[in-house]
Structure formats: structure tokens, C-alpha cells
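Form predicted on its own, single chain, as C-alpha cells, below.
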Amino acid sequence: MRIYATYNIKGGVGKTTTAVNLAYLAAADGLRTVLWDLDPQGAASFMFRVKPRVKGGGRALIRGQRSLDDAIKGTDFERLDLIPADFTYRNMDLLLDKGPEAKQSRKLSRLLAPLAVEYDAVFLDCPPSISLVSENVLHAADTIIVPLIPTTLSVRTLEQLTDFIAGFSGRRPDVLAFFSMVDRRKKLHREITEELSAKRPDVAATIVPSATLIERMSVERSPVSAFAPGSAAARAYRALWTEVREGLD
């Protein structure tokens, strides 16, 4: 089982969208997998038409009085199931915050292990911030996957998360970053996309370009993959898919 998150401490970069259309992708290709929204605002529960609710909460699958297995639910695509948001995440933190300090950010990777009995991928979408939650998605995934706006302060973003990873001792996550919502008549995007893609080997060669379509996700309620898979942003998504599945290689 390979677990992948889709991260960025910045909002409104596109993390949402990526989770569900690379889930649908991952199991369109014959993968096993599950999606676990962590977002308390339930965005990629709602675009699978999953109720944002979890019996007993967050609090339950922390302390280990319901399983992450029994929280599961269906979707309407063949080998991909959803862990639906719950608003009880937003106190998420508070929850993890117990126990020796040394084990308050490795909770999730424990909750997640017995999964590998079931799925082949993992897909967590994760709400922006920095927080004991982020620090344990970090633990627990083996590919960080981080949607960039082509702007200054959020390539920022890209190297305060390589450096925090950085001091990791043991294991540490993969990255792989790529431009989202990219507008290539605008000069900033066209400039940013080029030197940061020339500089860092952790950024990939697709560029997910910004499209009504993606927007249309929510009303929908579809990965654009299945409602529009010949148009130009279902292409961009296949193409992060291809380079998530080869590695950073």
C-alpha cells in the first residue's frame, strides 16, 4: 500500500481537486483505493456525494474506539471508496495532542497500517496549515504531492515545507510539486513556471491549467476525469497521475 497526500500550508491551491481526480485515477487504473477527506469543511466527501459525517467523530478513530475500516464508505466508481469528513476534524489537533510527545505525530500512520489489508493506494486530502495533524499526514504519507499557484509566496510555501521535512530523522516523505490553476497569458505564470521547473527536480513536468471544468468538480460532483475525460484538464490530470506512479526518477 502507498499512501500519497495532497498538502499545501496555503488555501485555494487546488488540493481538493488533485486528491479526487488522482484517486479516480489511481482506481480507474486498477488500484485499490481509498480517499480519507481530512478537511473539516468536507469538500472532497461532498464531490462524491458521501455525507460529511462520521459516527463518534474524530475522536472515535483517535482513540481507537472505531476503526478507520468501519468508517469507510462507497462511491460511485468501481475500486474507490471514501472516508468521509466529519466537522468534529477541526479539533483534530487537540485529539492527537496526547500520549509521549514522540508518538503524538506517527498517530495516523498507526490508524492507516491496517489498510494495506484492503487498498493498494491511499489518497489523504488534507486542510491547510501547519499543525500536529500536517506533522502526522507528513509521517504517515510516502509522496507529498503539492499543488503550487505560479506565484511568489506560494513557491514560498514549497520551500518551507521541503525544509521541515528536511529534519525529519528516519524516514522521509517524498515530494512532488506541480503549478495548478496556471494561466499562461500571464506573464508572472509563464516566468515562475519556467525558472522554479529549471531549478528544483522535485517539481514536475505537468502543468494543471486553470479551467472551468475543474470549477465545474462541484457542480458536478465528479472528478472531471469521468464527466469530461477528452478535455484539456482531464489530459493535465492523467499526465500528474503518470509522473506520481514513476516516482521522482
Given for the second form:
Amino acid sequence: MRIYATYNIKGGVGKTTTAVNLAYLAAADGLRTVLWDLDPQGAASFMFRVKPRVKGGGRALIRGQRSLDDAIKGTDFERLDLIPADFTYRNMDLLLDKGPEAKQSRKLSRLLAPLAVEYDAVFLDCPPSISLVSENVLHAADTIIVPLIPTTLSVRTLEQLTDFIAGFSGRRPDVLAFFSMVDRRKKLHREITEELSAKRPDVAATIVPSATLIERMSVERSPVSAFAPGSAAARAYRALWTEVREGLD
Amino acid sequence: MTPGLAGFVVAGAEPHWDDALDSVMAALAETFALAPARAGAPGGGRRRTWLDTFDWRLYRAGLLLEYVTANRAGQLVLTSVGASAAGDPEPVVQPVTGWRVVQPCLFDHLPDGPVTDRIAGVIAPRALLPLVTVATTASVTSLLNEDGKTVARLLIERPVITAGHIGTAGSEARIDLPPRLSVTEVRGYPGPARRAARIMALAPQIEPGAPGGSPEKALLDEALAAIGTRAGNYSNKVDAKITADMASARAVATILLTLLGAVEVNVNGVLRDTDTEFLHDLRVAVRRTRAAIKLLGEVLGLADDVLDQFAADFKWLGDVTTPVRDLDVHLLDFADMTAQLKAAKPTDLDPFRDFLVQRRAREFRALARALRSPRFGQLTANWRATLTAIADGQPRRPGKPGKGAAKPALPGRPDPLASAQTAGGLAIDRTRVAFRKVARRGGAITSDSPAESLHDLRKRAKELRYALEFFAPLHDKQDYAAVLGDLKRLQDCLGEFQDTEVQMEEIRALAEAMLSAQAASRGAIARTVLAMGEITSGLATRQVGARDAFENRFAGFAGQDGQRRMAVLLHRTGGAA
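Got the form predicted on its own; any chance of the form predicted in complex with the partner chain too?
The complete assembly is shown below, putting the previous chain first.
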């Protein structure tokens, strides 16, 4: 089982659309896949038409009173399941902040371990923040997928993240950033994407454009790769998924 | 996708199936929005041909084997049914290319893979035969909730038989089978699937499918019934439909008719040379027939010359099948035989195998001529007519073998059907006599006795075995199994003793025949004959082992415990106590 997390400290950069499309593509490739919508806003749950509600809330899951297994919902797509968001996830930091400090950042990792029997791929869609939740996600994941919007500031964010992970003792996840919401008509976008893609090996060659179709996902309530598989946006996600998988080989 | 929650089948006759499906959809539409399934959900069409051996070895072992084609790819799929209460394990799948589904496939021609690994030991040495081909088209409908989310799926499958490879319907059969419906649950949404199943259960003309069983097995059974046959309808056990209170003549005629059926049903497989077991089973049926005529024939009330002629004809039939079977045995054992070689190389025996194959081809032609001959046709037809008249209890006159005309029973002979003896009584008498013979002759054998005394005992043991098997339906199952187990162990030992001797003699004769035929250069022949000598040496060692084991095996069967078990068996036979 391989765990992927889409993460960025900033919001609105395309984390959820990325998680939703890559999870869909992983399942379409034959991997038994589950996506955990950790964002209390529940955007990924909404896109798969699943109600953002977990029995017992985040508390029961984190405390182990309910297994993740009980919370899993099948999506409309073969081999793709979802663990829905719950509004109580907004307090997840407080729930994780219990017990010995050394174990606090590894709780999600332990919760996810039993899923290995049933799944080949897990996608974690994280809320935007630096918190105990994100720290847990960074420890649990094998690959961190970081959507970047092409601004100078977002580049600094990536550096902060890689520095932070470099400080981990023991196992460290791979990091793969990519440019998202790119408008090729903007000079700044072109300059930053070209410069950074060339300079940094942890930045993917794939660029996901800013596209109306991606915005339509919340209207269609479906991955763009499913409702418009021939579109430029869907092709970009397919290329990105190929890079993510090849990065493992 | 989760497994099917509930399966249904459309009842009634074909013209009404679509109406039934429409009414199901209408009923579901009152609760769910319905939509054709999104891409990625299972559906489409596939063609499957079930395969099994002639004697249903897979089916009897709780296995169903299908060759399935979908999207031009073929695979063998092996499903276990009723294996455990905890549910059936996942099917074993083996992709195959170039499978010729209408042809029988010998076990050693199966392509390598997990299905072959699983079944080879079950089916060997038999061939896999196609049974029936069913093409299924499937459509999946999503049942949606108020958010437009799929919360359950409805799978409708429409199976059509496109070829019956066995049965009476013919290979061109095209028969529609009732549509199947199943609801599958989407994970995390158990409620909607249950609700859908409840709605469907109330729909007109919809019945639960395969309650408590496997839907795959139910479909196979239904397809077989539609082409005029059923699974498990052949085994090489006698299994005659007799009861203890039947008149003995009628029971014996019924047993002999069952054996005749076994002869006839194997003829095609022998003539097509599908696998070696058709001939083996045919020979067993002939041997049993001969034994039954000898042990029980006189209760049929036929004139002595009539019965003697049938006995002589069945001896002829047995004899014409012997050469091919003997060669089959050598060829079937060939791999084991070469594996035993220590001094000689396995390839040294290649000319011997070639010789066996050539000789078998020649003998097979003679066998085929005999089975196509008027003599064989008249024998089976007259024997059937004679036995049927007795079994039906009609005052029809038994016919004479080799002639079409019927002949009256001898004046002065008692009417067999009027005889007071029942099948139960006959079973007890004949089994007791056969057992006493075995016990007496076996008891007289010492370490100094000649080989012939063991050969003779083997024949008596066989007669007892047949007497037990003919009347098996009248015995208590457990008592029967206990006695038969002891007897089989004794027979194995006696068989090993004699078979090794026969094989040694045959190999010697074959070596001489090879030399005289000058089948290869002298140098090669010398190596081959030396290797054959090594084989006979191994057989001689086995024969000595069998002789040493005899005393214990005999004591196990005919000692005090064995006698008690036999007494219990006969005491309870057919409620005859």
C-alpha cells in the first residue's frame, strides 16, 4: 500500500481537485484505492456525492472507538472508495494532541496501517494549515504531492516544506511539487514554471492549467478525468499521475 | 463493488420475461432514480463454456470450471462451490490462448497455470470435455439517492445457450434461459440495497434465485436441464435402482441393465479415443456383467444355453478390449517407469514407448472394428431386450444372443418373477457364499503356497467385491463402507502381486516382439532392452513386497473383526434381520 497526500499550507491551490483526479486515475489503473477527505470543508466528499459525515465523528476514529473501515463509502467508480469528511475534523488537532508527544504525530499512520490489507493506494486530502494534522499526514505519507501556484511566494512555501521534512528523524516521504492553475498567457506564470521546473528535480514536468472544466468539477460532482476524459485538464492529470507513479520506479 | 446481496430469477415462460423486467424497473423507480451505470462498472457480455470430465470429477469435488471469453480474451475460471460454511473462496483464474473449446482436452495437454495446478490431480487421467456454452449479455443500472449518488446496483443478465456439447438438445441448440437479476451493495450503503431487494422480491414473476446455493451452479444446472441432461449423471459405480423387497429376478435384471448402460455409454468415448478411462470403464462394466451372470444369472430364469451364449459373448467383448488396455497401462505408467531407472538413461526407453504407441494404434483399430461389428450391436440389443422384459415383469420372452428372434422360457422352469426370493435375500445369500470362499481359500494360503493360489484368491475377492457393489443400495452405508475398506486393502495387495507379475511377463514378451520386429538398430535395441530389464527388476521387488504384506491384509479382512463386520452388514441388509 502506498500513501499519497496532497498538501500545501495555502488554500485554494488545487489540493482537492488533484486528490480527486489522481485517486480516480489510480483506481482506473486497477489499484484498489481509498481517498480520505481530511478537510472539514468536505469538498472531496461533495465531489463524490458522499455526505460529509462520519459516525462518532473524528473523535471516535482518532481514539480507535471506530475503525476507519466502518467509515468507508463506495464511490460511483470501480475500486475507488472514500472516507468522508466530518465537520468535527476541525478539532482534529486537539484530538491528536493527547498522549506522549513522540506519538502524537504518528497517530494517523497507525490508523491507516490496517487498510493495507484491502487497498493498494491511499490518498489523503489535507486541510490547508501547518498543524498537528498536517504533521501527521507528512509522517504517514510515502509521497507528498504539492500543488503550487506560480508565484514567488509559493516557491518559498515549497522550500519551507522540504526543510521541514528534512528535519524528520527516520523515514522521510518523497516530495513531488507541480504547478497548478497555470495561465500560460501570463508572463510571470511562464517564467516561474519554466525556471523552477528546470532548476528543481522535485518539481514535476507536468503543468496543470487553469481551466474552467476543473472548476466545473463541483458542478458535475465528478472528477474531470471521468466527465471530460479527453480534455486538456484530464490529460494533464493523467500525465501528472504517470509522473507520480514513475517517480516510484 | 461488493458481492451480490440478493439474486433473483424471472419466472414463467419466455414471452413474459420482458414484462417482468419492466415491472421490476417501474417498482424500483418509485424509490430510486435509475441511471445506466457509469463507465467502469461491470457489465457487457461474455461467453462461457463449462468443462468437466465424463464422470464429473470436478463437479463432484465441488468445483466448477468455465472457459470464459469476454472482449476477445479467454480465461479458465475455477470456482469452488459449497466448500465451506464460511463462504466460497475467490475463483482461480488462468488466462489462456488458443483454447479450442469444442475439443476435449487431455489433462496433460492443459496449459500451465494456477487452474491447471489445482485440477490436474483431480481429473487425471481423464480429458476435459465441453458441456454447454452459454452467452450472457449483462446490463448494469445504478440506483441513485437524492444526491445522484449510486447507492446500489442492479445487474440484469440474460443467458442464452449457444451450444449443447452433451445432452440431447444437439450442438446447435439455441435456448434462452430466464434472465437473472442481482442487487449489489455499494460499500457503506447497506440500506438501499436491502430496500431494493425487498422491492424486487415483491415484484410479480420474480423469484429468489439459487436460495442458499451458488448462482453459478444454479445456472449450470439449469443449462444442463435445458439441453436434456444433468450434472453427475455418470459414475463408474453400479448404483442400480433396486430395493430389498423387489423380486430377485427383477433386481438382477435391473443391475445388469445398469451395467449394460455403462457399457453403451462409454462406447463413443472409446471409439473417439477421447481418454483411456472410457475403455477402462467399459471393461469394468463388462467384467461386472460377466461376474453378475456367473453369480446371479440363474435367477433370471433363462435357459442355460441362452445364458451361456450371453456369457460367452461378454467374454469375447472383454477379450477384444484387453490388448489396448494393457498397452494403455504401460503408457500411463511410462513417466513413473522411467523415473525409477537408476542404471539406464530415461531416453533408453524411447524406442520402447514408440513401440507401445505403434502397437496400440494397431490394436485400437482391431478394437474399433469389434465395437462397430454386428456381433457387438446384436449382443447389446438382445441383452437389453431380454433384461428389459424381466425387469418390467412383462411376460415377454427372452431373446437369444446373436439372433433377433425371441425364444420361450424352458417349460418346467419356475417363473422367475413368481419366485419368493427377494433381492434382499439374494444379496445376503450370495454375499455370504462369496465371503466364505474368500475366507476359506485365503486361510489356506501359507508362505509356501504357489502364486496361483493368490491369483485364485484375487478372483474370489473380486467376485465378493462385485456381489457387495451390486447390492450396495440395500446395505447400511456405514457397515458397507467398513467392509469395503478392508476388502479394498486386501484386493490392492493381491492386485499388486498379480499385476507386477503380468507386467513383467508382458515386458518380456514386448522385448521379444521388439527384437523380432527389428524396430531400431541393434545397439539402440540393446540399451532399450537393458532398461526394460531394469524395469522388470523393480516390478519383481514390488511383487515380493506384496507377497510379504498379504498375511496382514488378509487377517485385517477375514480375521475375527472382519467376520464380525461382515455379519453385521448382512444382518442389517435391506431390513432383512
